[in-house]
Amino acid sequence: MLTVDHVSVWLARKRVLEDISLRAEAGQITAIVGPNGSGKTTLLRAITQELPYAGKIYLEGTEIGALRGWELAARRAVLPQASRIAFPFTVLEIVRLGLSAGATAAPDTRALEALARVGLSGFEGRYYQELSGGEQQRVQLARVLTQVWAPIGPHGPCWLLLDEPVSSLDIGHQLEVMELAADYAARGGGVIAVMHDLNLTAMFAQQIILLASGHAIAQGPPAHVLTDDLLSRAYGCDLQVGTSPAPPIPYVLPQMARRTIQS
C-alpha cells in the first residue's frame, strides 16, 4: 500500500496541495484526475519526493523520507510527463538506464522485452531524439519497467508511478499503454497515474482521486467519483456522464457539456 497522509505542498509561497489523503492499494490501478492545475502532477512529484510536502508519504508502511535512493529505485519507477535527452543516446540505452548496475545488471534482452512490451521491437539501434514525442514517451515507459520488471520484489509490491502516460498517443497506444499497466497492476504491483481522459481512466482504474483547487473532492471507485455532479464541479462545466450496458462502466460526453458562468 502507498499512503498518502494529509499533505500539503507549497510553491512560490503559494499552497498548491491542501492537506490530500489517499491509499492507493497494490493489485489496482489507482488514477489522479482533475483540470489543468488542479494539482495532479505536484501530488505526483510529491509522492517521488521531488517536491518537499508537509504530512506524510508510506510506502508499505515505511515513510519514504526514510528510505535511501537506492531502496526507493528498487520498488518504484517514475515516468514523468516529458524527458528531454541532451545527448545522443539510442533507443536501447535509454532503456537500459532502468537497469540495475554493477554485477547484478540484468542483459539487453530485458531492455529488448520491455520495448517489445510497448510496441517498439527494432527500435534499439535508432536515436532517441529521431523519434517522434509518442515514440518518445514509449521509450521512457519501456525504461520504467526495466527498473521495476517484477511487480513483486523482495520488499513487497513494486509501483509504477506515471504522470500522464498516454497523452500523446493515439488510440491504439493508449490502449496498449493502459492495458500494460492494468497487467502489471493484476500481477501485483501497484500503478499511480495522472490521467486526463476520463474515460480511459473509467475502464481502467479501480480508485480516482479527483482534484480541484489543490483539493480533493473526491475518492472512490470510478462509479462514485465520476458523476455529473462532482465533474461539473471540478471543470467548471456542466457535463453529463453515462454508463455503458454491460459492464456499467462510466463514459463522459464531452459533446454535451455547456461551460459554467461565472458571476
Contents of the next structure:
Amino acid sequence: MLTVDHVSVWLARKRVLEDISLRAEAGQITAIVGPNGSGKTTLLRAITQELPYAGKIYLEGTEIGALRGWELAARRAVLPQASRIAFPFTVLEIVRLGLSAGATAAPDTRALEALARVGLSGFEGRYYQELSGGEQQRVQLARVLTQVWAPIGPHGPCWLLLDEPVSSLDIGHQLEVMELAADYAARGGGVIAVMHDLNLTAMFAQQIILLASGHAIAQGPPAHVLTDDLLSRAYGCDLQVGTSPAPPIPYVLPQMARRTIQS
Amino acid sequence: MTLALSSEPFARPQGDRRGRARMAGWVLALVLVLTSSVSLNVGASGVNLLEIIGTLARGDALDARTRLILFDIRLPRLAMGILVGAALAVSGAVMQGLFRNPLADPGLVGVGAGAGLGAITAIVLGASLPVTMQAGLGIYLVPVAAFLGGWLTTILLYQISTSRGRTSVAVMLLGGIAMGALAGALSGILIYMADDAQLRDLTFWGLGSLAGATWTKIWIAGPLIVLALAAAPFLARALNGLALGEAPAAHLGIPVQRMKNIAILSVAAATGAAVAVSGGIGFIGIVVPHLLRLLIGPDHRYLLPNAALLGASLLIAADMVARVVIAPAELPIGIVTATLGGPFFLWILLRNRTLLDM
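Starting from the form predicted alone, produce the coordinates for the form predicted in complex with its partner chain.
Zooming out: every chain and molecule, the one shown earlier first.
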C-alpha cells in the first residue's frame, strides 16, 4: 500500500496542493484526475520525491523519504511525461538503463521482452530520437517496466508511477498500455497514474482521486467519483456522465457537455 | 550513419553496441602503444629507438647524450602527452554528460578562463613578487598559478550554482559564461600592462605546448590527473542515467547530487592540472568524445575509457607533428591540433548531419 498522509506542496510560496490524503492499494490502478493546473502532476512528483512537501508519504508502511535512492528504485519506477534525451542512444540502450537499476541481476533478454510488451519489437536498433512521440513514450514505458519487472519483489509489491502514460498515444496503443498496467496490477503490483482521459480512467481504474485547484474534491471507485455534479464542478463546465450497457462503465462525451461560457 | 553499419560477429540484438565498444577499446590501446613508440623515435636530434634497442641488446651501455635525450626529454614528454590528452578528453566527455550537451567543455565551468587568468597574472606580475618567492617557485610559478586560478574559479562557480544542497546545471552553465567573461576582462587588463617579452610568453602559453615536460612537473600534475581519471568509471552509470534528465536519473536510484560533486571536482582537478603543465590546448575535449559517440555510441561505461585512450594518442600524434614540421624549432601544439583537427572535425560533422541533429 502507498499512503499519502495530509500532504501539502508549496511552489514559489504558493500552496499548489492542500492537505491531500490518499491510500493506493497494490493490485489496483489508482488514477489521479483533474483539470489542467489542478495539481495532478505535483501530487505524483511529491510521491516520487521530486518536490519537497509537508506531510508524510509511506510505501508499505515505511516512510518513503527514509529509503535510499537505490532501495526506492528497486521498489518503484517512474514514467515521466515527456522525455528528451541528450545523446544518440539506441532504443535498446535506453531500455537497458532500467535494467541496471532494478533489484536483481536481470537476464539480458529482458529488455527485448519489455519492448515486445509495449508493442515495439524490432525497434531495438533504432535511434531513440528518430522515433515519434508516442513511440518514445512506449520506449520509456519499457524502460520503466524492466526496472520493476516482477510485480511482487522481495519487499512486497512493486509500483509503477505513471505521469500521463497514454497522452500521446493513438487509441489502439492507449488500450494496449492501459491493459499492460491492468495486468501489472492483476499480478499483484501497484499502479498510480496521472490521467487526462476520463473514459480510459473509468474503464481501468479501481480508485480515482479527483483534484481541483489543489484540493481533493472526491475519492473512491469510478462510479462514485465520475458523477455529473463532481465532474462539472471540477472541470468548470456542465458535464453529463453516461453509462455503457453491460458491463456498466461511466463515460463522458464532449458532445454532451453544455459549456457554461456559451450558455 | 556510415559508421554504424558494420555487422556484429556475435548474436547480439540490434542496437547493442557493447561488442563494438570493447573492440574499439582494444584497437585504441594498440594505437596508443604504436603512437607512443613512434613518438619516442621522433625528435630534433637523430636518436633512434631501433639503434637504442640494438645497443642494449648487444649489452652495451647507452652514451650519456642518448640517455639524456631518451629519459629526460622524450620519455617525460611522452608521459605528459598521455596524461594531458587523457585528462582533456575524459574531462570533456564527463562535462558533456553532466550538462547533457555535446558542446560543453571544461572551459565552460571556469577552469579554462580561471587557469588562463592565473597564468597571465604569474607571467605579468611574477617579476614584481618578492625575490625569495620568485626563487622558491621558479619555473613552477606559472603552472601553480594556473592551477590555483582554475580551481578557485570552479569552486566559486560551484558555490554560486549550489543552493540548499542542489547544484543547478543551468545556473552553472550561465554563471560559467559570466565568470569566463570576467576572467577574460581581467586578463585583458594584464595583457595591456605586459611588455613585449611577456606578451610572447603569454601567446605561447595560450597556444599550449608539451615542450616544458619534466619529471618534476609530471610528479606534480600526474597524481591529480590519475586520481581524477580513476573517478571516471564510477561516474559512467550515473552519466548514462543523467542523459534521461535529472529526475529520471534519480528515479533510477542514482545519487545525482553526489555524482555532480564528484564530476565537477574531478574535472576541475584534471583540467586544472593539465592546463597548468601544458597551457591551453583546446579541441581535444570536444572532438574526442564526439568522434567516439559516432563510432561506439554514448554509453559512458565505454565512452570514458576509450576517450582516455584516443585523447592520449591524438595529443601525442599532434605533439610529434609540432616537433617535426619546423625542426629544430617547435610549433605550439594548439596550432597543430586546430589546423589538423578543425577540418577533419568539420568533415565528420558534414557526413553525420542527420545523427547530430537528433
